[in-house]
Amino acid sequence: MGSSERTVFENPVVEWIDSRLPVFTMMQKEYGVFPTPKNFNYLWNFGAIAMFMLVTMIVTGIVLAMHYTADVTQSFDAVERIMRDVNGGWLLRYMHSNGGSFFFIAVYIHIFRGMYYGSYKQPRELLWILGVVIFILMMATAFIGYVLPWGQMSLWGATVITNLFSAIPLVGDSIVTLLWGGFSVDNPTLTRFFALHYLLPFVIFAVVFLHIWALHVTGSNNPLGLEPKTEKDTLPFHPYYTMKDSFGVVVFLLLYAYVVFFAPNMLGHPDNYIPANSLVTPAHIVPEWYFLPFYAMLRAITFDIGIPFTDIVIISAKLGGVITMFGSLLLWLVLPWLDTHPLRSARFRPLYKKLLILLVLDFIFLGYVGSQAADATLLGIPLSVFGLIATGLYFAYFIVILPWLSKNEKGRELPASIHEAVLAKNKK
């Protein structure tokens, strides 16, 4: 980078460093004068909030790892020792365990915002795909992290979920043996999961870096779904959005702090405060709340698929559930090609807006279904029936409804520019 392209700083130390390694010039370019649409609302705060929570999880996780012992005979007691004997250990543990939930809250809202405003559409397809990859990595990290306290739900949750891979033809049993490090969930499983749980957050951080890089190449979407045309449509990121993001982070942290200090066990399962016992199966095995919709889809498939009028099974119920669960996430990856409507924002697509809200309600209902026992009923009807219907609606939205809307929905007229829309709003 030539000297003419470099920012000159008044601080002599910063200037000395930047003249030799222009890191401050890069930060000024990417986070100072970076042009950003001037009409962001507070839903755009959740990217920064998610980043803050990721850093919080990494820092608290590193410190907790210093006191944790990955051994089935000591792990549960190690967590108790962190809570009782390590200075500030209770705070670190509660920040980490509840931080996972708040991280998912921020990311779920971030994903909904992307769907609502069409942030996955050209030219931001790769930006969206990287975001979905981050979410999948988060799910893997959270699952193996839930195993580490080695309580009852840790052991049996790991047993149930890892056993799913055995449904994969030919290689399933080998994958399960590889995950377990043996022929049951035991000490080799715990040590592998601890190593992966420590490593994966740094992988997530690397993908987040790519995610932000892609964002700075294509620029941010905005509530109108319009591309900035002139300088009037944008504002420099600093100080406008650094202050707005900071306010959003503080409000979010107040809610996070309330749970950490006043309701730290609210989101945990009572059975996980009992040491793991392979001879006693919990009455109801249930994952953390952020997995529940996908868990409901997994359980929704209770029938084999085969050739009619024969005993030949092509897809077993177990494999069908696995395909359904992972397929529900793969649909997010191809979303940019399922919704090809020329308008981005749901503000100008009234039918899409209503159906997206129905999808969110369907997703929340699936979470409720996943939280209940397999033999539960609703209105005298097995809840599994409602779970199957809700799963069908979920897949129908992506596979049928979105392509149909792309061809048939007539949207509302767009404003001429972001600047004019902001002026019109201010006049009102």
Second form
Amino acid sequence: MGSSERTVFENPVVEWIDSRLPVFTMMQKEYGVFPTPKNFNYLWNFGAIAMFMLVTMIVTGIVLAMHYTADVTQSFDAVERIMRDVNGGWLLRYMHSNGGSFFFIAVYIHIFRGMYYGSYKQPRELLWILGVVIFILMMATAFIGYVLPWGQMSLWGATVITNLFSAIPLVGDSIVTLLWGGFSVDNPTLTRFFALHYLLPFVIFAVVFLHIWALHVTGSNNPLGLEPKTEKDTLPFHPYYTMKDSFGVVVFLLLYAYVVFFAPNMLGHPDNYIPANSLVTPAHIVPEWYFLPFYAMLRAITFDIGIPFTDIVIISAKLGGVITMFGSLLLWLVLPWLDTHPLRSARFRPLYKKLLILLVLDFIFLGYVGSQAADATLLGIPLSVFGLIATGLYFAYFIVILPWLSKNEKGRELPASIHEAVLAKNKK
Amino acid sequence: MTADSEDRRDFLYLTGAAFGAVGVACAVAPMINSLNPAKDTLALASTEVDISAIPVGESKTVMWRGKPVFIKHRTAEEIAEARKVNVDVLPDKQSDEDRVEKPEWLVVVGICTHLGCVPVGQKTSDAHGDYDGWFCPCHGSHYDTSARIRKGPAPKNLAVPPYEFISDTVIRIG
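Beyond the form predicted on its own, can we have the form predicted in complex with its partner chain?
Everything in the complex follows now, all chains and molecules, and the chain you saw is the first one.
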């Protein structure tokens, strides 16, 4: 962002500003002529789509906040008032509540893209880590936001998740009291959650800025996983990828708009239209769909881990579940050092490709397990057994399979350059 | 610059940094502390309950510190069932005698010790789990007639709040 080489602009106003603060030069360099691999497929749209959803969430959220009141006696009614009386309030709320889901859809695909094409590998490790940080911040923000309508799922979801921290030895209970500002999830909790729900999106925005900054230092990965060597391998970002990204955003918006207008409660839970009641727990507490796989991992540990044949418990079932759930995310942070295979793209790693697809299926199955009641069965076997197996496979993939593949998978021969691979494909 | 002045400069840097860190910690402490329960929240910390209207075998739920408290008027069979259990086989070893002031009255915080749901079992028509006490529907914890954890992910028995009998029919919780 220095002032080293400035573009000269013909427009005198632009030139006047740019010579004092070179924002136009920066835009020209980073988004105009920025050299971008020319072989992107549509999976490379989801960064731009996620950015679009973040802005949508912030804009609709700011307007909604103008009509919302954070108070246990008023929040539920405030949200219903938004739905019924505020001009276009129903649209804003449905855009915001479903926008969260579509933001997660975009980000999950974006993360899968990164895993499939090895985008986290050297030199893009920090870029990847910043992405995982964004994902964790998104989870926190989404969870806190779900509490604000103060329905039954809001209250009980918040109760279950904040109670996770009580699993921490010694200081757990004090931490939970500190989080709640009382002895249960109540008014002080709601008001601080509202403050944080307003703050965190801007923190996310700041980390996204760092994420994109890091991206523009290393340049984008691409479906072949080869670094661009010459100008033949790249295209200027504008108009090629501004156009391709815009097209992708519009297609994504079609799906988003369909759900907002025709199935706005499809992804929600009907219990959240019941005002919060601290005396009645819903029979079946489920988080939003995007948390289900992690929720299944939380519930997978139903046994204490201790010294055999004694009563000494080292890790209680509760702490075990919490460690498993957070561990499943922390693994993503160290992914660049678990998968050290020299080839990036799964296109040239047939075994890795198959196993990654199995991981995705395992993750989706965990989502199914998370969506079911705690005492559910499948084929006559308690579902928690399947949950434990699927959780084991998830961890085995990262801790055992990836390091093993890094040493032992041979991989296919790489093309000489992006340009040659594109030409060879066009000849066929 | 001599070696001596470099040492002195290092010392100044470290001292400056240390004072800065302590200063930041002092400035942050009141902000974190403001998130702890406020005085009005703490003021609601005790409550008196008239238990004369609870028939034998039924229970009542009252609020204390924003949490439900279960007051159960136990039957003789329920007391006997709670007392015949071998304490050594329990996940959270506690005898029934240690959990009650008077055998017929069980007073516990109605918050599952797993992740804080309210177990069902207060109404006679509710599910009572495998041990005739309470059942937490969230993650399937079973509590017995002394509200001790018997099966499921919860690590501890339902907590007994501090309480005392002010008279034969009134208890003060908290």
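So that the term is clear: the rigid core is the largest set of C-alpha atoms that superpose within 1.5 Å between two forms. Numbering follows the first chain given and starts at 1. Bear in mind that the values here come from a model prediction, so they are computed numbers and not experimental data.
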If we fit on the core, is the Cα of Trp404 displaced 2 Å or more between these two forms?
-> no
